[in-house]
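Read the single chain below, which is given as structure tokens and is the form predicted alone.
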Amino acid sequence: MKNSRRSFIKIAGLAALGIGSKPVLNAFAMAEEHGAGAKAATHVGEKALAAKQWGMVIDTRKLEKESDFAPIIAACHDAHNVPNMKEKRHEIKWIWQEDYKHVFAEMESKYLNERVEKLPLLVLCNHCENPSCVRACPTQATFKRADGIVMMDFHRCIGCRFCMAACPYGSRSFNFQDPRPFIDSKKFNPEFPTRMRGVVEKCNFCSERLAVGKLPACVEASKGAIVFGDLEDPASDVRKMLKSNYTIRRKPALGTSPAVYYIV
């Protein structure tokens, strides 16, 4: 406590100084990074799974039905504890379905394969390895881990939703209201922690999952059709698959380099 407060005193005097809001802001970053709260977020267990690059491929030929999505879907939610909005304006959304119109806009054609044109998709957070989210976030709520995953500080964010709008892709949720309400009891994962009003959310790849040795909800939910690894790994499984298939990004040519893959 004594040391928080002796760092806080030192920023906010830097801050009187005049000094710019952005070292003022690495400073804080810095002086959480070293402290208990950074301890407890690299805590990992034994078994942990680790990657310099992790990437997902998703093989749009086995999701075809709305029961192919449904689980998959609910997996992420319930371990996530995803409220359920029972306003569309208001809903929260780690992954969701979405129309091959809506998710590849720019590759649309009136000559377009039919079965490719009503092909339904699963969309999640891209995990860019060029983030335009962590550029715009002023507090750095939202940041990008070593092994590419783009995370999100609950704490830290103050709901300008900047990132919400640097975002190409429309992966990022805000909460109007409070989404405790709207979890529902029965399916509660204690082991995650829930989000309060005015904050942003998204898909984080299931870190905590990770952490302990397991690969994320939505992956063991898929029976097959999520594949998850080491892009940077040729031996993995995600990578095989990049091998032996042809696969299309969302809006590649924005720079931002997502780490999610789809085979249609």
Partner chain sequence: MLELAVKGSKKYWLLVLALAGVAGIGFLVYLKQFSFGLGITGLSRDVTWGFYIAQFTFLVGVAAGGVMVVLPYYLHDYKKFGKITILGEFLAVAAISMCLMFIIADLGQPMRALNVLLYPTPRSMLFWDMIVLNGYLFLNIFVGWIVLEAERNGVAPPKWVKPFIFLSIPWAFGIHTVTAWLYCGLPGRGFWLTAILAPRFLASAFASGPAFLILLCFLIRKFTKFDPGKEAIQTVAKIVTYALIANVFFFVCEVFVAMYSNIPEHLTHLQYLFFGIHGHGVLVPWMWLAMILLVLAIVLLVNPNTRANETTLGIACAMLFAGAWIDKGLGLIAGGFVPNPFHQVNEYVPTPMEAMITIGVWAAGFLVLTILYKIAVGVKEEVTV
Second form
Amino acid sequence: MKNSRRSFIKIAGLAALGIGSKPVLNAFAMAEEHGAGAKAATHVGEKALAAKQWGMVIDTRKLEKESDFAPIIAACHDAHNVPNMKEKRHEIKWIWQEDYKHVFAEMESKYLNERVEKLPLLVLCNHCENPSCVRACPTQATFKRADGIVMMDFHRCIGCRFCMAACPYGSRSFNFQDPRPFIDSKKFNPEFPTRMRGVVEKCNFCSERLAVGKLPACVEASKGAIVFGDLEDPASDVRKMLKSNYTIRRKPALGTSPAVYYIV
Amino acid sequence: MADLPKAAELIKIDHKPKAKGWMETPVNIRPGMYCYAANPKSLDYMGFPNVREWNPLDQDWKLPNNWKEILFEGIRERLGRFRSFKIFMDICVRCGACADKCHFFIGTGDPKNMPVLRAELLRSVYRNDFTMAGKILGKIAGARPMTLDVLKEWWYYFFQCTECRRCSVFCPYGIDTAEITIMGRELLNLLGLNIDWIATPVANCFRMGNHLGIQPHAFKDMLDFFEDDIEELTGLRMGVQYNKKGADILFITPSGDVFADPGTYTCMGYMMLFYYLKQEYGLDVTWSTYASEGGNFGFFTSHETMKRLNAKMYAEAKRLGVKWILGGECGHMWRVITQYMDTMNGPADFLEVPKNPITGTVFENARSTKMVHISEFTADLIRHKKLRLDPSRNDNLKVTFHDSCNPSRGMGLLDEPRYVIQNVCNNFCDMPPNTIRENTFCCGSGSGLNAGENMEQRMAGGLPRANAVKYVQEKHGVNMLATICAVDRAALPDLMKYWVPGVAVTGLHELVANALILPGEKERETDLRQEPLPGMEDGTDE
Amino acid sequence: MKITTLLQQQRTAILKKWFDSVADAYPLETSRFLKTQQDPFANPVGNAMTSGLEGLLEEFAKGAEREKLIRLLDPIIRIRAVQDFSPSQAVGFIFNLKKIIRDFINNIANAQVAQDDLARLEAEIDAAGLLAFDIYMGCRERLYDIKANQERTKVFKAFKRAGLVTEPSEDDPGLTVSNIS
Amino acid sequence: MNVHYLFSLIAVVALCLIAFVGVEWLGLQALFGVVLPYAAVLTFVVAFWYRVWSWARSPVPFRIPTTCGQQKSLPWINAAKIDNPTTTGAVIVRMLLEIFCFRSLFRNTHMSFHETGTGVRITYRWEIWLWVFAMAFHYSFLVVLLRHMRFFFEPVPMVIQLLENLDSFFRIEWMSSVVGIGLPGVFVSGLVLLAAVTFLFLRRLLSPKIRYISLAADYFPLFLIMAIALTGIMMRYFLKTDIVGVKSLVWGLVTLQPALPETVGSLFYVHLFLVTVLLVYFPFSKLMHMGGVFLSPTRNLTTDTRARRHVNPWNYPVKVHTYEEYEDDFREKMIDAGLPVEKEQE
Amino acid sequence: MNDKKWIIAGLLLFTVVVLSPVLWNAFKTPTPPEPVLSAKAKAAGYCVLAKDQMKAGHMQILDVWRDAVVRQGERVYKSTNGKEFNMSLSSGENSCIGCHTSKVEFCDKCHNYTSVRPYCWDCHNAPKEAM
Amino acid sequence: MLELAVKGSKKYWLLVLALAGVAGIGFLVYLKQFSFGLGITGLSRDVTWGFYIAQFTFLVGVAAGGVMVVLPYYLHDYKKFGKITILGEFLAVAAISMCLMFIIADLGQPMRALNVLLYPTPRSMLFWDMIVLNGYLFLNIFVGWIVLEAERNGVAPPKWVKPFIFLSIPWAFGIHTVTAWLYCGLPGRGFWLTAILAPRFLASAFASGPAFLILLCFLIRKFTKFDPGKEAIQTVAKIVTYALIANVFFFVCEVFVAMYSNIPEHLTHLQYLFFGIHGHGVLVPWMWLAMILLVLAIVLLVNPNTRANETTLGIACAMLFAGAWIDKGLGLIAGGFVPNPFHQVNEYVPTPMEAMITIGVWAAGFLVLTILYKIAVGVKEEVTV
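Let's see the other form, the form predicted together with the partner chain, since the form predicted alone is already up.
What follows is the entire complex, opening with the chain shown before.
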């Protein structure tokens, strides 16, 4: 960042020509501030939560009834202005409910425990440690942040949907049309942007909430059924949960190493 | 001063002068690249100003004292009269698209032969004395004062342009260097600076009706001689008519066809065609000794001179009371007819709209000039199957066609001659596409530069054309170059001799006459050139 | 080292030098015009020579055949014969090659070359130069032949056939063919 | 050596400095922002009229179009209707093709020599780059010009907005440590203009033929336009200026109620001054080809001169050698040769 | 050949086109936009940068911000006067639209005046206002 | 040479106008897609790629197939192909143009297409695909044009195009290999996850591209004065035969692995395509038709008599082309996405609008092809007069 700052100052002299006829010196000072200089002044908020690899443990034992799922899904979708598309084909979902036999289809078992056979599960982006979607993206519009969150940069996505083909979990949705008419204006969250047509979207582990020290919306709404924390931190809640419970991850054979664990 | 330069280095220094722009490079008039100065007698006869003996190689050109005034007055007058001149002086952006389109530049490599620079020779002076920018900014605006050196440069390079207009095809603004050359030559004529190959034919033509100065009785004698040749060949006499009042059609062809091989064979071709039409369809064609020249070297002198020479065509047609005029194969003759004649000497309301009485075709495109090109006429006849033809008589020929500059870029006469050739010959192929039709290359000798003393210039200028002929010679075994221009027929044989030995030159109607089966002719054993017809080689071998 | 090996190894460099020396021989204006760029042969005059010189050098490297030399030299000389050259300029460029090769041997390649080998090559170059002169003269003769004959073949032949060639009389206001020279 | 371009470069740099110094140090905003633009537009229009009118005053005595294709002659021969136009409609099409598609330049070829087994062969390669860049230059210039109309109209016309949308169709958003481009959206036309003008300059500089024929007057407009494009691009993407201020200045000019905003930077005045210079320079230079191309008599006339008579307004009688004079000269010989004569010899 | 009338027509057309902005607008009243500051913004009395600088360069700051927020996770901006801002174009505490509450009154005025149509609003800001 | 494209008979202009018209209609429909979004297509959350990408994949094959006439001519100096290499190259140009148009049509945010260049991402196969496709387009235009122009001028092509020619040969293999890698590198898509996908693509390319070229040669011979030569066509036919056999062989290998190993991940997709699962099977008749066409084509091509007979050869080539088109242009992409990662079946059927855009792109591609072939054939006619 220091380098970039210096190189910017070099052209700041020229910048004097541009802004304000009289206050040449001001312009210098200003060039420092905005443009690339502005970067120096940006930082992570004080209350922000940090981690090396965010992860999640979903305790399916605590999520059984429809009424357990609905508030969680609603909390997420409302917080992120996820539209409710009329056509199933164009469905957009960040977190949703799916049967065990579909989620863990490859763990097919002929004679399954009765509970598990009909077990509803929450599915969302796995924020894999080794995400194939990030590999596929030709513009780095989807990328892995330092804290392990697999992010979407909606400003940069070209809508090629390569990431959707690459995602083995079906976690990604595409805006086949303008989503805004399908957002319930009563539930609209003005603090979170909507998306435009033609970009891919998915769960972002509530990075906007983590930045202000809040846990993800689904975690908050789950009444303890979902535990969230740093997988790399042995003292974190998630690690404790993982230590004390048998958990499984989706399609481990693919080597993507999901960060979402299920206690079945 | 430690090391004296070595001899080799000194020579090198001599060879590499400090590079200067073209404006600072004086002209170097070189033998072989220019034509002799005009004979004063010729200029005098025409009443041109500032007549005198002078030699281009001399330092002193014996100019009148007020030559600059004369010149500037001439420029001013022409700027007021010709929008083309004025616009072409003003709007060139020097994009250079014309540069390698000029046959003289390709052949000589002399940068001042790039059309743009040729025009700049004049433009630079125009800017200096006729535009505000030039007057204020001078050299920066590309202006330079008129000097004797500049005048010599004009003379040298305006007589190194054949006014072929190839550059104009490519110019994004349609700037026509020919127009600029024409103006340049007009201006030079104000100072008596013409070349003899132009001035003398002009004088001849003015007085005797044709460039060669063939007097009427001689003209007839020459055609009589062709009659003898044809009789020998076919057993028939053509019965050419001269100055006949009340004929259907007046026929005018360049006098080059009457006196110079291989044009003479073309001339015989016309005679045979007219004989055929007379016998078969009763068409009455007359020749004229007064208007015995289709070509117009006045065009290479000045607009006024062009008009003075051209006036004879309509005058003679009127006097003879013909219905319309038929024109022979010529290049600049047709440019004059197409673009100037009607304007200068028309309207020709005493003539009828040309109608081919044999086919009934009305030549709508010649509705106003009342003058039809013979290849249009013949093509029409062939199309209506009015001619009995035996193309196999031309089977010893592999023919290609040279589009002459003026008919192609001045009127667009491209397909008619090809149609005729393809109907009278069995072997025809075109030269490469960028060298034919509107892209055709000049023979290098047009616009009055067909002299002997400038042979190097002509050979260099004809290089692109010759090169294309060579290509088809090597590829398809072409041995005959057909053309519809008398200057071409005079110039191309020399060019072929130098660059493409083995290719002869012919006019279109020589080929037609070879194939044409005349009523009552005896079996032909030779072609018009008295060379054995294909299949007759043994018979004539005695 | 064999001289042919040298020629093959240093082909590009020798060619470049040879081109330059040819460009020097152009008339001032064109020469200067050529010098302003890396490839001196983007100009039509020089353009014709590029591959010609290359072919010649190849021939020398292989041991020149007379027929092939003529074929290579003819198009170059034929153009130069009608362009702005003195005879020495038109054919002299061939001899430049001798000095260039010697320079290469002495200064650049620092190679030991058998004297008789070099002498053989120089003899070949001389022979090529003489051939070029033959071609040049052939072209010029052809040119003068055309010049000299054009009036006879065209005008006089026709006139003579018609029995029309007469001396012009002084007071005749008409001008006759003899003026068109 | 050719110093033409150096001279022109210095001239353009000097012009930039004049505006910069004038505004930055001398405070001559009113001069550069109001007086000169008005004067320039006036000069441009008046001088343009003057130049075109000076052409129009000269008549077109002869119809001398260049025919670039088969003539209309016999009904069964396919005529090149556009390249050899015989009707006014076809001439209009020909002119439109010339003006909007640079038809003639499109034909451009490049000549070169080749050695073949049997000698030298001259070949002609289709040379498209001059055409491509000329088209790119003129059209991007036009688009840039029209785009600037957003400063001249309030509300901004829909067509201009549409044009802006098309021009900025491709989002070039690129954030790096040194420069960030994203907002405002990148207009492709500006970049194309700069690229094309650079090509045209490099062509003049690097091609020896073109360099040889180039004058200072050829480099100057190139540098001028290059500088205009550069200052514009700098203002838009990097150094920024207050465009609300710019619009209020321009709006003041077009409503004839000039007012000077305070927050507009000197770079803008440099940009404006260069445009001013271009406007003044235009009618006195080769840039007048814009008007001239419409009047070019080799392109804007029908080729049916043989079918329709063209009148020369100054056609004057000339001295000709009449048939009577001719017969007087040669009557005797004509009679001897058996040629008919008008007057028998006495 | 009488083409002068055509030439004059062409010249007139040319003149009208060249002078069209003046002909169209002459003597109209200048209408410089006056963005309305919300009570909140007025009360605050400061912004991320000085007014002039914001006028000319706010888009660059937004560019930098969106990259920093999305890709670096940096969401706080500290201006030279030590104030901290929430780097968000959407409404929210201490964000752009949080303070300049009305896009119509604040942003659109100048944007419309200068024919700037940023696509920010495709995603940011409230859907009802965008519609 | 472009002037050859603007001088043509009425028939030629009719064809050009018709193609331009269809392309224009396609473009208008595309404008609808542009303003509404990809929702007008039959694509869904589960089948995110459809017709567009399938056409793209197939056409990359057609483009790569051109190398089958370029390679023997330039590497093995097989003179008979001298007349048709340019046809192969220009076919590649047209096919690649279509590919690029299909990619643009498939993007949700086409105006951001330049991001691929602005943020080059070497780990993404799509980035490499962009490079190879554009590179191949450039190489073919460039090489084709220069060689053709030299031929027209009757001179040898300049020496410096040789490296480009040689480069274009491996490059042709490259485009289809990278295109295959788009698919076969994705975890969790069992149908594509096979190392033989690239070879299979190449084999099908070298069958369908040259087969199409043979059909084009027949058309050219019928409508112009240029004859590509019977012997050249027969040699191409042999190449087609072997490539087709290889293609079918590779496919059999795939089927064997899936069936014999009986791994559901790999098997279900084939089951879906050829038998349907859970009552879904829109593609079943198509896939069987493709198989029948390909087998029949093999029969006709392998038999020397039917191969030598130009009528049956033409039929075989048409069947092959149609079969390969169904195989790649319908089955391959949809088959990869159905069933979805949750083993649910959501089928894909293109919508009429999607089909219209597709047809529009094909028309635009054929327009390019028509113009390029007009030029090429024009030169050939000129040279062989």
